[in-house]
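A single chain, nothing else alongside it, follows as structure tokens in the form predicted on its own.
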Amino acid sequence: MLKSPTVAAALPTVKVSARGVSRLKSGHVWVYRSDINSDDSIPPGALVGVTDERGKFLGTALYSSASQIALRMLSPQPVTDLPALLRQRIEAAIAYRAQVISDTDAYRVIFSEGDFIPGLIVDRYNDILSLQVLTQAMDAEPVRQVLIQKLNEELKPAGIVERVEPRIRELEQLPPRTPGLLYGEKKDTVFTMNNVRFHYCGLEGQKTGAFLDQRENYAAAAQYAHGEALDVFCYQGGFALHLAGRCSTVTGVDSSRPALEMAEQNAALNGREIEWIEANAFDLLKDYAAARRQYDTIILDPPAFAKSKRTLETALRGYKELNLRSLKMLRPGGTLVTCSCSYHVSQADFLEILAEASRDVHRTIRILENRTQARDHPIVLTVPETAYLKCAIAHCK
């Protein structure tokens, strides 16, 4: 039986049950409150060494004394020196970005479980840093001295802004905290992706402030689109502006006024006239489809439907009317680029909904590209969690 007397001296030790210990086995870096024996005394937080319910040695893993997903497995070895690793992959994350990221300055530097820094997210918009911290481990002040000083000391950024979740916070039973500046002066920017220009407002907007793991689909939808195009839950212009160089005509649809003044804004950079329409996106559609309008070209980019397996079937059919009078509305030879954000709605479910609305509505579709996230987000085949995006892109006979 292997044990590790110096991480038993030095850390708090969590005891996995038998199917804790299937799940890493499986190559999975997380363990559920359900399968682990621990000692209410362990810090909010604090590395700890994981054993098996004989006392075999896991590994170390954080702790979260709040969390559903109670440890976070950092290596199957043990660590005696959490900042030292930090900054180790940090700068393994980087080098990997360097290898994976050309004709751009925005991208995700850090993907949390993607990059084995579980519960941090960090991206770059040209000289700005947008960090975002997800567990109480990445949240405790050491942790957070020690990745601004890396970041800073790697990337040499003009400014580091913190975006807080305050959802997030509160189920990691975290204080409040404020979004603001860390580090520097700088906290707005203009970034590129594909040779478009965006505007980046650190404590403005969604998620980091822009979906850039939509990147590499952005500059794939404009290779195939045409025409008349429409581009729904079009945020601040993502698909829209790449559209605006390869098709005749572009609309873009939101329910959020802030994101099209942002669209604006980013049209205006570009020098690109696009048409914005503040609506609901299945009101529109209903209406629009009612009426016969048509496009030679639809993006459909929601936000996850599916938050949880609860409300999976809901999704699934809030996806399917969007696809189905997307479909009704697409010219012969028009081509549609529809995505899902919604790691409950797996790749197979994602294609069914749209092979369900094609044959309802009597049409043929082909696919021309089945793609996902940019490379800047990882996927590791063992963390399943780390593959969320998909993107289809049609052509619809």
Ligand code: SAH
Given for the second form:
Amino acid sequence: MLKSPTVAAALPTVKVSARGVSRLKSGHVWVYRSDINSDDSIPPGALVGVTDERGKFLGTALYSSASQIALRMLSPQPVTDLPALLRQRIEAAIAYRAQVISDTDAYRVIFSEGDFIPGLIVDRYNDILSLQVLTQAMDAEPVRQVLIQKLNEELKPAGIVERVEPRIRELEQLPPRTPGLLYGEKKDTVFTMNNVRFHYCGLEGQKTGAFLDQRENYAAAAQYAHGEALDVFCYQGGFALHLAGRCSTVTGVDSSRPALEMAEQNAALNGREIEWIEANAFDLLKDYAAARRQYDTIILDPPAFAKSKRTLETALRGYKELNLRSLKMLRPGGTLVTCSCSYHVSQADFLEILAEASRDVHRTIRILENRTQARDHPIVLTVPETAYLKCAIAHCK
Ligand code: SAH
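Now that we've seen the form predicted on its own, could you pull up the form predicted together with the ligand?
All chains and molecules follow, beginning with the one already shown.
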């Protein structure tokens, strides 16, 4: 990183409106397309200098020609050597993990803005790394080479697989890519978190193969879990497997058959007996509640219902229904572990929905823990989008 502004002046420059400037001053790192002077000459994914309307230098950013997020700030300083900066930030992200990780060989190594490398996600599953690029800048071949080389050097994986989300690539106007091995030969492994073992298949499954952001919540949920347990939206059994040692029976519910097949393999790997049911969770909870079924522990971990602000109302209704039916089925003294991974649903909204649901079914609940994503998904306080997961653990009277 060179400090001389004259060198940085060689970069293309993007001017930011007063509104964009105030957003940056608040500590955010995104500038929306409507807040920049559009300039078609800037190549997709370019490193750019950023100034206010009068030309005052504000920092260096990565540019996207397609996304509504036109700029992602990298530094308030001039940056000319992007590879050197990336290498340094990868080292810092790994050093941060050394402070916050224990009881696991699977964790997020790089969380995009949360690790000051916007557009890059890297997860570690034991000896395999999974890499996902989300922006034009991170998809550029020279940048990819730097990332792969540095990750290899630092973490010495047996394989690096690429995870591809076609929708994100389309939004960034990137050509389609097939998921595959970027390095090494290994793409399947077994990883261990909180003493529970899981299969990892590099090129299958949703997200990067497991929901690493719930790792600390799995351990917390297991502390309070007891009796008969129902894990709704169980995917490959993350919560269910953690409850199996604590509860007399565990049932996992999901609408995805492949997810349940993997869940069953995970149960076998841990020598656990778990019942898996393929069903629509809304229908199943409705039927079970009507049939007056009862449980001592219920987990709710649905997919993000609110993908945008527009769908917030519908999402809140969905969350309320799930929580209401679950509270109905909890025995006195029961535990509800209820999650939302929708960024657009704030923690306050979420707790309000839970309060409403409890009032409607005349059950009093007390919050045992108000939790969020695991610490390997760092939350940058001035970038609210880095905080998305809510996980409330409640005692039901
Ligand atoms: N609790 C899981 C992660 C859940 S992800 C873990 O810790 O690993 C959300 C899951 O909800 C996915 O597995 C998806 O298949 C499932 N799902 C989505 N809509 C559903 C529905 N209507 N009924 C049941 N499952 C659903």
